[in-house]
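What follows is one chain in structure tokens, specifically the form predicted alone.
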Amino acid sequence: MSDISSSVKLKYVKLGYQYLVNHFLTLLLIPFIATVAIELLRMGSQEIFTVLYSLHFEVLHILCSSFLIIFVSTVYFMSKPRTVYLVDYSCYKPPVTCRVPFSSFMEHSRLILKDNPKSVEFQMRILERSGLGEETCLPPAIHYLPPAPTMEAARNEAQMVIFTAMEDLFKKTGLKPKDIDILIVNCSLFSPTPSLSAMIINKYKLRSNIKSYNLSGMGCSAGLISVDVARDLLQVHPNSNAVIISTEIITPNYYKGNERAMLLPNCLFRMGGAAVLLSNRRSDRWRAKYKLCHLVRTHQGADDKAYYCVMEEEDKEGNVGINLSKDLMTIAGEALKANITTIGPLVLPASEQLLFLSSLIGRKIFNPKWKPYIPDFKQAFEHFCIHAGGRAVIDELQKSLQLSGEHVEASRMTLHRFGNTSSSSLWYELSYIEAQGRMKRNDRVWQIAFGSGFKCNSAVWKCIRTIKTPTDGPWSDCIERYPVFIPEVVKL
């Protein structure tokens, strides 16, 4: 009982400290304003007018002061960055025919790797602990025996995912293809000629003066890189909008060899894609869902271990695949530290920043062995969208950021229902939060993504209006079943 009592007391002490520090200026101003108000009431109206008349304001002084105020205000509003709004977005929902239950996946693995039963066993162990469910999807070409990853099949997958997501976005927003000012497409491993952005321009007959960009090789964090590129372009192009397409084409990247480090992506990566509409138009503020507050990018590529930890290469037999290093989680942790060091001062309340600074000074001056203070990011955000790269990624971030099960629920359920959809996974997670009816006005969302190179990127959005529970979207036919319990091991 004494332990419970002391913990409750400590909780209230912490809450009191947070309130005092975060509202310090308010608490300081209240007595001052109250004193001024009492003094004015004591003086009376006649005495106040007498004091004002005694100041002897001249017309020239008033005009100069007014001009200065107007000039400073004009400069401030002209130099202020344009607000970037997230009007709406759409996530691709694969057809049921592309579904890959565990039994089908393992049957294909046994047939394809019949000469290497150890590789089959390895894939089974990974799948059992992956956190994926029975409804994840792979493109049609991977369903063949043996898989047929041709260029034509890859293009067909790209068209199926991208065009379906865009059609849904047009339907949701009322946007016409001719009205698109900026187009940004990110797909890490499939980079054909003509580009995917050119494919979209050709399909929808977009304007000849459209500003189009195609990002490749940027990994699973490329979705937020696209948002960053769009934000910068929207700062220099007033009254414009930007459409972002985030996807990963699986067809040409299915690994057919026996290297364990390269078989891992086969077990985790699945079909997916998202189309996002951003705008800097003030008229879009009333229908937009979110506004972009901060976006921070950190790159660890100067370090060799970080650079080589996710590498596309050939195995000894000449099969191309993605090699995932054993040091991946350690490197991801270091990248996260670098990222939160930058974003922390932008989002954390004063109480958390003061505690972090005190811990840092204490370790530098008094004792380097003191345990570093981990800021409580739950004070800064109501929702977290952590890249659903795998169970280990989510577990590590939950532990590092001291998050509850509810905070990482969107990431775990997205991984279970859709698998690792690469850069688009963040949008499936945001859609999950909306489908659960949890997104309220002024709620803050932190999106965190990792990518090859090695990169950690994060974005902070603020909800403009309470989001009504959608009746469509990728979760529409299954949200009633979620959240589901995901065991540590699913025996196959």
Contents of the next structure:
Amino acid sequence: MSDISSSVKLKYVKLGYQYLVNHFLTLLLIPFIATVAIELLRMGSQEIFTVLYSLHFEVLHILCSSFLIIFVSTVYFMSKPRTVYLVDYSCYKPPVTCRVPFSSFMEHSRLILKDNPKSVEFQMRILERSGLGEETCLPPAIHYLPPAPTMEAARNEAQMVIFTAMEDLFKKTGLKPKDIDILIVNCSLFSPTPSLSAMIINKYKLRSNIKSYNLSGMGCSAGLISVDVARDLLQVHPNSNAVIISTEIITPNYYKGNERAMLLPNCLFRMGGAAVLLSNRRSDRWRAKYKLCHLVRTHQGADDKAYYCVMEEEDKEGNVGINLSKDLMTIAGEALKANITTIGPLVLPASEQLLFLSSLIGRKIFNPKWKPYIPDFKQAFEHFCIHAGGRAVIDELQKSLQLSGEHVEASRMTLHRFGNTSSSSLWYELSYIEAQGRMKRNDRVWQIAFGSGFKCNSAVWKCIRTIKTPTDGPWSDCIERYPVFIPEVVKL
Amino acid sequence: MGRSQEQGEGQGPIHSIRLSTVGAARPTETGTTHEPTGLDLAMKLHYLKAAYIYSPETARDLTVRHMKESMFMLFDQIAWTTGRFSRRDSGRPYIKCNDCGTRFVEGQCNLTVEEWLSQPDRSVDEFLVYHQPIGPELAISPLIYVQLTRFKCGGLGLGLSWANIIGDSFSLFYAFNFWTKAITGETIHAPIPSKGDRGFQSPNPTVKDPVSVKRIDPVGDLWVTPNNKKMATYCFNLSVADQISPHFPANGDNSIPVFEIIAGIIWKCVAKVRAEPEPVTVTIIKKDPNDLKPNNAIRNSQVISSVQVDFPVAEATVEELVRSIGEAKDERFGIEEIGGSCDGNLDFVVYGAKLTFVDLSGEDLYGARVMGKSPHSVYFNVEGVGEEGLVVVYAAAKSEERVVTVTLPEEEMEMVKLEFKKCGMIAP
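Can you give me the structure for the form predicted together with its partner chain, which would complement the form predicted alone we have just seen?
All chains and molecules follow, beginning with the one already shown.
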């Protein structure tokens, strides 16, 4: 009984503390305004006028003061960074003919790796614990026995994914291809010449003075890097919009060897892509869904261990694949810590920052053995989109940030339905939250992505209009089934 | 005549073979299974093969992608056929409905459809049907193979190889017709019911020891009919008016039992060649006339009946044989019992246990229209036939003709063909 009452008391103390610190200035201002108001009322209108006349305001004084005020406000508004609005976005939904059930994947694995039963066994164990469902998709070329990853097949996949997502975006936003000012495409592992951005410009006959960028090799966090590039460009170019295409083309990167650490991506990476429309136009403010509040990029590449932990290399037989080191989770945790240290002060309420600061000072000065205070990010955000890199990543982040099951539900369900779609997974997760009807006006969303290098990038969006259900998107035909229970191990 | 093909190697005139997997669009609930009946289990060593050839005008614009998409629509209806076999602890086989898929084979041919069809022995169509038996690893053996062969002129050969344990030939044609409707883009109004009653009405519940079924030594997990003799196939066309009617006395009402006559003639020819011992017992397989129309589900419901005569066949008249065939006894009940006995661990041969005649002449094979056009040619045969041989009779492109596919031991084939020539069945 006393335990419960003491924990309840503690809760109220915490709440009181939070209100006090977060609204400190307001609380300070109230007695001040009250005093002034009482004084004014007491003085009466005659006395007020007398006081004002005695100040001897001359026309020149008034004019100068007004000009000063106008000048200061103009400088303030001009130097304020332009708000970047996310008008809308669309996620690619692969056709059902690309579906890869577990049994199909394992059968192909057994037929292709028939001389390496241990590798087959390894893949089966990965798949059982992966958190993927039976509806994830691989591109048509990978359904062949053995897979047929030609350059033409890769281009076909790119066209299928990108053009479908773009056409959906055009339909949703009414955007005309000729109106696109900035185009950024990020696809880490497929980088043909001419680039994918050139492919889009060719297909939709975009303007000749378009600012196009193609980011490759930047891993799963490249989606947020593209948003960062778009944001910076939109500061320089007034009245413009930017289209971002985030995707990963699976066809050319299917590992054909039998090295276990390199077979892991085959089990997890699936087809997907997203097209996002950003704008800095005031006229788009009324129809935009979100506005970008913060974007923080942290790069751990200076550390050798972080640099080498996700490495594309050839195995002993010359097959190219992505080698994931065993320290991946540790490095991800450290990258996250670095990112949080930067984003914390920008988003956390004063109460949390004060607590964190005092715990830091305490640990440095008084006792290093004190447990470090993990700021409660649930106070800063209503929704979390954690890159669905794998079950381990989501578990690790849920633990580090002390999030509940519902906070990471979007990530887990995206992993289940679509697999690891690399840089576009954040957009599938956002789509899930919208489809569940949880996105309300003024809600803040935190998108966190990890990528090779090792990078941790995060973006903070604020919802500026409540999203009504049902939404059209990749979840429209299956959202009623979600959330599903994902067992720890699926028996194959 | 099992032609097993290696990935990439051509099978005779077909080259550039590519294998991929197609399945069902919607996921099946985990843990779903399909239990074969006793009759299904008795058929497990046999595989049905059908090849349809479409002209370039019909098929030129059909892409592989479109064909695969329409296959998905078909398998959405019969997702259980995309599963894999497994055995219970007792050894009884069952299908794990895990959406594993079926194999889709693409091939090219350097001949045009015309050149291909100019060959008189239609058994070359066997090259259009990719086939692999179930086993030795049940868990990775697809139950259905689909082959798409592109001819030089743009025509298309569609081959379907299907394990008989899933369903009989009538079910296969039903599924194929469904596929052609999906290819043509017709909305599917009548999905294939999958939970239909898989039983059958048999007027002969007392038949205990069916002779149409032969028990063989256990084959384990490789479901292949063990034959000591190599089998050969021969396929030819018959004109009812010119080659069949003369053998039978004219009836007042002008209707003659074409299948029975053909069976009788061929039975006689084989009896002449196979003197000791004469085949006095034959098996007749037909469609069940009491079967609910349309075929209610993909299943084995064909009537398997046995005919036994006590007179020498080689000297008998065709009329006498036709009459005996008419008195065939339905043995399905017995086969159902024996097939399911010992927890399905026994292995049997049905086609070729005795000289077997299959009547498919009532099936509208040329109704499998793609883009409104019927196929140019349809071929049908069974893989895994026993040593006594098999004769399949089915409709030809022209309604006054029939196609006959004969599978016999190689050593007998030439002599049987000689007998055919003697009675005018094939040209000398």
